[in-house]
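Listed next as structure tokens is one chain, alone, in the form predicted alone.
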Amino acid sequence: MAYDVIIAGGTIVHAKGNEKADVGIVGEKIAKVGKGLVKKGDTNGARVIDAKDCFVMPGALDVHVHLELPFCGTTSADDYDSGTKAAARGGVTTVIDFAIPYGDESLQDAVNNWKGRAKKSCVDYSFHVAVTKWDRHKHEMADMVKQGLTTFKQFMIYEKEGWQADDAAIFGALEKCRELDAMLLIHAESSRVLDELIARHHNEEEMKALGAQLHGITRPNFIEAEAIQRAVKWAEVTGGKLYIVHMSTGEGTDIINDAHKRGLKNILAETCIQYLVLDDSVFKREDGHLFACCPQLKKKPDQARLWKGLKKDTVCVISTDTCTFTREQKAMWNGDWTKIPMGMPGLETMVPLAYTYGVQKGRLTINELVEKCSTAPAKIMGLGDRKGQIKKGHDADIAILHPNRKIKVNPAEMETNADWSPYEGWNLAGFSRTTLCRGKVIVDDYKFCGENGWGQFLERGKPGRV
């Protein structure tokens, strides 16, 4: 057979294994993966990249991300242009974005709106479409699912942005999906007592004295797991698939935990990598408010429990929830915690902060991390069929990864947008050496090199199960 590009000589990461062999590519597909595809120094015309001493690995698909996003009184600095760049640096081959619709909006609105903006894409794309009034959007869920968008999100925050869904919203959204075999994806917040704590500490003199610290004292554990247990309750009833975004807590592990025990495998959570790294003690920092997101930063002993999460499939997915706001943007904030613009970079980091955290630290394998990473993210969001594996007939979507070489994050010297990064300074392994984006290289020598708008629209099948 004559292959385009073979990959040569490295270890393939598998989730459930390794094996020391080469990657045979032709057009956008792998067509074999075997040993000796090249023959006694015979090419047969393919461009051999040697992946010696290497891991070759399936790209990591980031399934929460927000590029190009109005919120907060701004708009996100990452686009399409320079996230999807930042993405391919960091091995992520797949984004999947959140198509919100405004103010009177449709689905499909959205849905063309956030088309739109992907067209610069510099690497595969699909959207969760947001129902934020769902009076209306429940009748258009059923076209969203034919055109391959099968995963819904809600916010249970969010009122005055028009986003929030209450309890029979969540309720009827989950069976909704359970009619049409598709998935919702919430944003698990208690919005009253949340509310209500942020009222109790919005005054001159606590904001003077604490900062930033507010945004982490306003936002207590039980915030998150509170409203995490009336989600899987209402799952649990209606037998709706169910995932919950961007797990921050110990007690939402747990949570999940039960409910798997209790033998309810229709309910999924991912937590996001910043989760894992880093503990609310930035907040006490000079530029702590840098680091707000939504939700926010927890204590290490929450860090420990997510971690095992992962390691026990408590926790199926890592992903980063990137919304990008520069050193001017945050200062919108002027000591006011509550006007802070909510999120971080992520997209370039992810993997390798996994890598260097995860699995040079012993608490993930290299197979958990390509499992958490890319195969399970691929078949929970309806791409297992071509995505998240090196397997015949996928798309040939890898990265290269050297085992030991770091690179220092310099804000400077990356493809994000952001000229601040949470990790600035921090030595990681883990960076991909070389991207593949269906069969096409993207990423030589850890430099983007690939190209606007070669990023394609996926449409995807139903959610599956891991």
Ligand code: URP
Contents of the next structure:
Amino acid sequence: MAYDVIIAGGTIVHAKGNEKADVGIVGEKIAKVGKGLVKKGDTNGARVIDAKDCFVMPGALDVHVHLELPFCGTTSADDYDSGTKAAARGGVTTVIDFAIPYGDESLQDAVNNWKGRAKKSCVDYSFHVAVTKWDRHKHEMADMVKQGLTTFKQFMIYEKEGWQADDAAIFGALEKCRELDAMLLIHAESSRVLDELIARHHNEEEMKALGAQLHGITRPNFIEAEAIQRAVKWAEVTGGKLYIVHMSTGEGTDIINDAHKRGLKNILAETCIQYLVLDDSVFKREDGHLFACCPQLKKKPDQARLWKGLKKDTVCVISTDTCTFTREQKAMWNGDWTKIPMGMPGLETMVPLAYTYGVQKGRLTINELVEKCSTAPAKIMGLGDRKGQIKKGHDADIAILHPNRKIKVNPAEMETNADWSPYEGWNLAGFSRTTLCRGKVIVDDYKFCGENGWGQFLERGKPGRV
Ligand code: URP
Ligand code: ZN
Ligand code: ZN
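Could I have the structure of this protein in the form predicted in complex with the named molecule, to go alongside the form predicted alone above?
Below: every chain and molecule of the assembly, starting with the one above.
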């Protein structure tokens, strides 16, 4: 058989074990996984990519990103150009963003807006569709599913932005998801108590004394835990599929674990890499406000409980919640933590951080990393038939990683538009030496070499694990 590309001599990493084999690619698809595809030095016209001493991994899916998001009085600084170039360098070949309606927009308006932005994407993409006006949008959800948009999003906070869903809306959306075989993603934070805590501390004296630390102080763990508990109850009684996004607390993992013990297979949770490697001590730094994200970073014991949750599969996915703001944008806070644009860059460093702090530190095996960053997110988001595995017939989305080569994080040398990094100066292994997206080499020797517009919109199938 003639291949266009052969990835030769590497160790293929699957979610359930490793394999010493080559990968033969024809066009955009994996045509064969097997030994000795280069016969006696004869490449038969194929481009051969040497993967000797390297891991050959399925491209990662970051199923929680916000690119060019109008938010917190500004617009997030990574768009589908810089954001997906950053993704490629980090071995991420699929991103799922959130299409959010503004004002009176319909779900279709939101999807059309996001499709317009994504035209320049360098990697494949899809959207979760945010249901922000329940009474109107509930009638539009079936049409989204017909378009391969099978996951919806609701926020339990963000009243000012006009995004907040109340309990009735969440209950209704879970019922609707059950009817449509769709899945509901929830940002779980308890808004009324959160607002109360913010109001209690929002005074000159405390802001002067505590600055960005107030971001953490006003969001104790129970703010997330109570909201997760409530969403889990609505999922339990409706039978709708629920996926808790960016879970940041140890309490959250306990609640999900409990639900699983009770046999509730319709309830899933992701965490984000920042909650695994950073903690709220950063808010004491002079530039601590840069680290404000929502939910905010928690404490070291939460990190440990989240890593354990991943190991036990209580937490099924690692994502980033990429929502980049530059130093200048972050400076809008001017000493008031409620005005910090919330979010951080993440796409370029997710896999390197999971590799360096997960695999190299013995918290996850390399196979578990592939499970959490590729195979599970693909299946859960309805892309399991073409993404997330190195397998004949799947898209040739591949990241080749050297097991030890470290690169120091330096924002000036990265693809993200961020002029800072939460991980600046950290030495990370696990950057992608070579990335392929649907058969095309988009990173070579750690440098982006793809093109805008290569990324395709992905219609997705049935989401979830049940
Ligand atoms: O800080 C964050 N995460 N910004 C994006 C919005 C969200 O809640 O995911
Ligand atoms: Zn959120
Ligand atoms: Zn988010």
